[in-house]
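One chain comes next, on its own, written out as structure tokens in the form predicted on its own.
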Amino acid sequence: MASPQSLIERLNRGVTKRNARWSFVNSQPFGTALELRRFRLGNGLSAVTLIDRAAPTVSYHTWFRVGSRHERPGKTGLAHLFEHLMFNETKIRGRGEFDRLMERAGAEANAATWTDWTYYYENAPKNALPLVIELEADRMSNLVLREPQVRSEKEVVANERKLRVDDDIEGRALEQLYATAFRRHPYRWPTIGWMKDIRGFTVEDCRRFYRTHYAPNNATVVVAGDFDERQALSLIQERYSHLSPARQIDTKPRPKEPAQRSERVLRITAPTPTDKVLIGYHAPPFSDPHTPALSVANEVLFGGRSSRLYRLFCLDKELALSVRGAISPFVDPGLFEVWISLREGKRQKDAIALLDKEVARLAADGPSDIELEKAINQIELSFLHSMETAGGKAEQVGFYETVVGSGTAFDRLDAYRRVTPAQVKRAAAKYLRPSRRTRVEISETAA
């Protein structure tokens, strides 16, 4: 593999336009055998390469630094709507042609949107990389946004919302949890958007959003797998360098959420066979130094059938059918979510009392050495499973570039390995307090 300096010299030879010139940013190890290399085009497009010859495949990701956090009241759900719109026609390719070309090349393509990002990906045979680059550059700059396209996708999203939120108990409860836990921060509205906003989007709303956020200086391209680095960067240079950076990308911090001083409780009546409890403790952002220890605490409490709370709730006390926990991996402070699905006839207050007792015990005593070792091993195993394919590696790279802005997933793995019982104890004591949480109680009838 050529040195970055010689590679840049070759790519920039004879290139006079500033937008088309590459610069080398940095490189760092990715695990023990691979290397991550970062480049930037003159128009602001970031590109990250990760060569891995394990299989003759390539994964191409395009991560945009835009999600529901970047929207405003009255226009919620635009980021998610664009995930749908981007598979429509462009100025040079008709509706459905993107999918047909991908299928013909033997490639898999999809996308995802959340609070802080939207990304598009293709997993393909290595010889399909030129086509993938051509198609992604095309829809970053040439998307057709007219009334028929926008109206059609709005209807698709409205139906998706009905299915996943309005007619789904857990979807509705989760939406209400965030709307209650957050008073000022944009995390208070759902990524899919409020139905009224979805119905009200105009073509001009979509065009303005596209011009602002779907620009090279708001995007990171990740290429992972078996490919020629010089050829890939040359093709990216050729296809993307004519794009102009967005003039006005709002980089201001989102409104800071006021500290929560007391527990908030919301009760929902729904057609559920057994009662459920959903809890959200205010948690630090993904990049916070406390997050690895809090993640280990989550694993100790909820990680599998031998975890503390699964054994207590589902086996010993027979209070619940299932319990689970998760920490939102957000740019800004999010929530540590806890789900408890009770057995028939069991009471929510008993489940909450048992949860509080066990969380307080962890905060007072911390985990045992055996619990800590098991939790870290489980996290490491899950991490390694996620990195088995070029697509898994590309997704991890894109996430860390977008959410953290530096380092790699392996840096986070090292942080997990360094977590101590004392750190878990402190994290649980600091964040898992009743005064910092919002509780949603779901019952068949009103309490």
Given for the second form:
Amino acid sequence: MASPQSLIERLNRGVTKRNARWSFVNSQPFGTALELRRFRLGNGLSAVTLIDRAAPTVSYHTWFRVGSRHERPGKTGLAHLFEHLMFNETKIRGRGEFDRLMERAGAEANAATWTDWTYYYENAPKNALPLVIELEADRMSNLVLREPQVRSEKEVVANERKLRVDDDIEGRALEQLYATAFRRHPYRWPTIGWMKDIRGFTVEDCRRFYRTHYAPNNATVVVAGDFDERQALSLIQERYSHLSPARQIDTKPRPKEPAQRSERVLRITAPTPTDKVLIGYHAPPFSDPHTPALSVANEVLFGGRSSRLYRLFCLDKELALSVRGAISPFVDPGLFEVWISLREGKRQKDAIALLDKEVARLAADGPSDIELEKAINQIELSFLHSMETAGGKAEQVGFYETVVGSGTAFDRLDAYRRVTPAQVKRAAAKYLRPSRRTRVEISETAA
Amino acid sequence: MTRATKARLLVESSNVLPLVDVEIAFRVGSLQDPIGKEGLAQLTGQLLRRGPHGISADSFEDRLANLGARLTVDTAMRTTRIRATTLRRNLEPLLDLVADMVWRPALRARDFAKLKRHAQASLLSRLDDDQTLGAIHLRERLFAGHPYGRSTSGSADSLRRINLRDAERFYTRYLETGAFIVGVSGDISDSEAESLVDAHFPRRTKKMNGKRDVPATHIRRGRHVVIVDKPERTQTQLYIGTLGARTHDRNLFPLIVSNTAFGGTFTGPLMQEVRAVRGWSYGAYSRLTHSDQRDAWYMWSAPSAEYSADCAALELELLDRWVENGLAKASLKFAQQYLINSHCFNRDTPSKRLESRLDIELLGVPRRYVERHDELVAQVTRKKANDATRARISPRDLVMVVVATAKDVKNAFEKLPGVSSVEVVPYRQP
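Can you now output the form predicted together with its partner chain? The one shown was the form predicted on its own.
What follows is the whole complex; the chain from before opens it.
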């Protein structure tokens, strides 16, 4: 593999326009066998390459630093609706042509939006990379937004909302949890948006959003898999360098959420045969130095069949069918979520009492050395599994570039390995206090 | 390099990540459940999963977790698969534990009683998931009275009838015999895998048991609507299905190509008409499953209650058009290109490559389906695809399952063309 300096020298030969010149940022080992390289085009587009020839496939991700945190009340859900619209026509390609070309090439194309980002990806046979680069570059600047497409896509999103939120118990509870736990920060509204807002979007809203956020200097492209690095960078240079950077990228901090001082409780009903409880404790940002210890605490409490709470809730006491914990991987402080699906006839207050007792025990005594080792081994296993495909690697890289801004997922794995029992104890004591949490109790609608 | 080291061992090596997957696969599944004791195979698998004699179930879990390992026992209609995955450095101690579990399971009465209660609770929890609820009802109605219509998880009644002795007998008859195939994939060489498997899973029998003659499935004549009545639904889950094809059906590949063109991609007419043009559902697709006997073909979508019946009418119209008129030449070519070009994603990890090979051994999938996939797809002509569609998909004989609030949709579904019966079933009905 050519050195990055000699690579960009060759790519920049004869290139005079500033926007089209590559610069090399840095490189970093990615695990023991692979290397990640970071480049930047003159117009601000970041590109990260990761060559892995294990299979004849390539994954191409485009991560934009825009999500629901960049919306405002009354216009919630715009980032997500926009993600849908990106699959429509451009100035040079008709409606549906993007998907037709991708599918004919055997590529899977899709996208996702959350609070802090939106990403688009293609998992493709390796020979389809030039097509993928061409189509992604095209829709970054040439998207056509018209009334019929916006109208039909609003209907699709309204249906998606019904599917994932209105008629889904956990989806509904999660929406209510964040709306109650956050009072100032944009994390209080759902990424899919409130139904009224979805119905109200205009074509002009969408055009403004596109102009503001879809620019090369607000995006990172990740190429992972079996490809020729020089060819890929050359194609990116050719296809993206005519794009101008946006003059103003919205990077201003969002309102800080005031500290929560007492528990908030919300009760909802649904047609369900058993009660459920969803809890959210205010948690640190993903990149906070305390997060690895809190993640280990999560693993000790909820990770798999040997975890403390699975064993207690699902096996010993037979209170619940399932218990889960997760930390929202957000740029700003999010929530440590706990989901408990009770068995028929079991009471929510018993579940909460048991949860509090066990969390207090962890906060007082910390985990044993064996529990810690077990938790870290399990985290490592999950992590390695997520890296099996080119798409999995590209997703990890894109996420770290966008949310953390530096380092790789392997640095995080090292951070987990350095966690001590005392740090887990401190994290549990600091973050998992009832006064910092919001609780949503779900019970069956009265007949 | 990839090769089968022995008939009962399959290895797929890759040293990209320090992970190894091990699969012990039996040709035994819920088809072996005695009538009235549906759920036995799954319950026995879960009881086995509680670990070997001599250590408690809790200690067994601790040891697995400490190795950075995960272990599942998955029961399907025709197979039981013990799947273990671990960090490479801990493979040998993991195999010690798994072999102990397979050869000397504890099968404790206390664990059995807990598992039965857990299985009953799991049945209840399915009622929360409308999509799963619809899929279960579709299979039950499509294969009414046939083993394919029986649930792998059983029912509240059938689980109640199963006792520990049943599970012990099931284990002795089908699992203890050692009639399984071992698959290993990941960071391991063929010779390492062979010696480890020989040491832990010595052959006990040459015969793979579990082969069972399943009677032919029969199509139910007419169009039948089943409304699974659940309160407060703003949206519906809509399944429209009929019989599809057998694994050994000469029409299988033509039908795979034809179905891909109709509802297997984002750009096919089903998704385009339902989602892209009308915005009626977040998704709409058709699926073809195949087995020893004709299995299911179905369409799925999730339209709002207000236009659920309109969406069903549209799908029926598209179905009629697909079967009557067949595919255009361009659609056929497009589907072939899609299937051939995307085939690399069926084998981009060692575990996926292993699964394909296990399917050949366990499910009787002809070897050429895997090894000559692209050629078989390319050989499908327009005539073959259209003839296969007409021969196998009957638009007149359909089961339509809609999970919805019945009062909001019943009248409209009764008016759909050709409907011969409409039945309303409460969602909590077993």
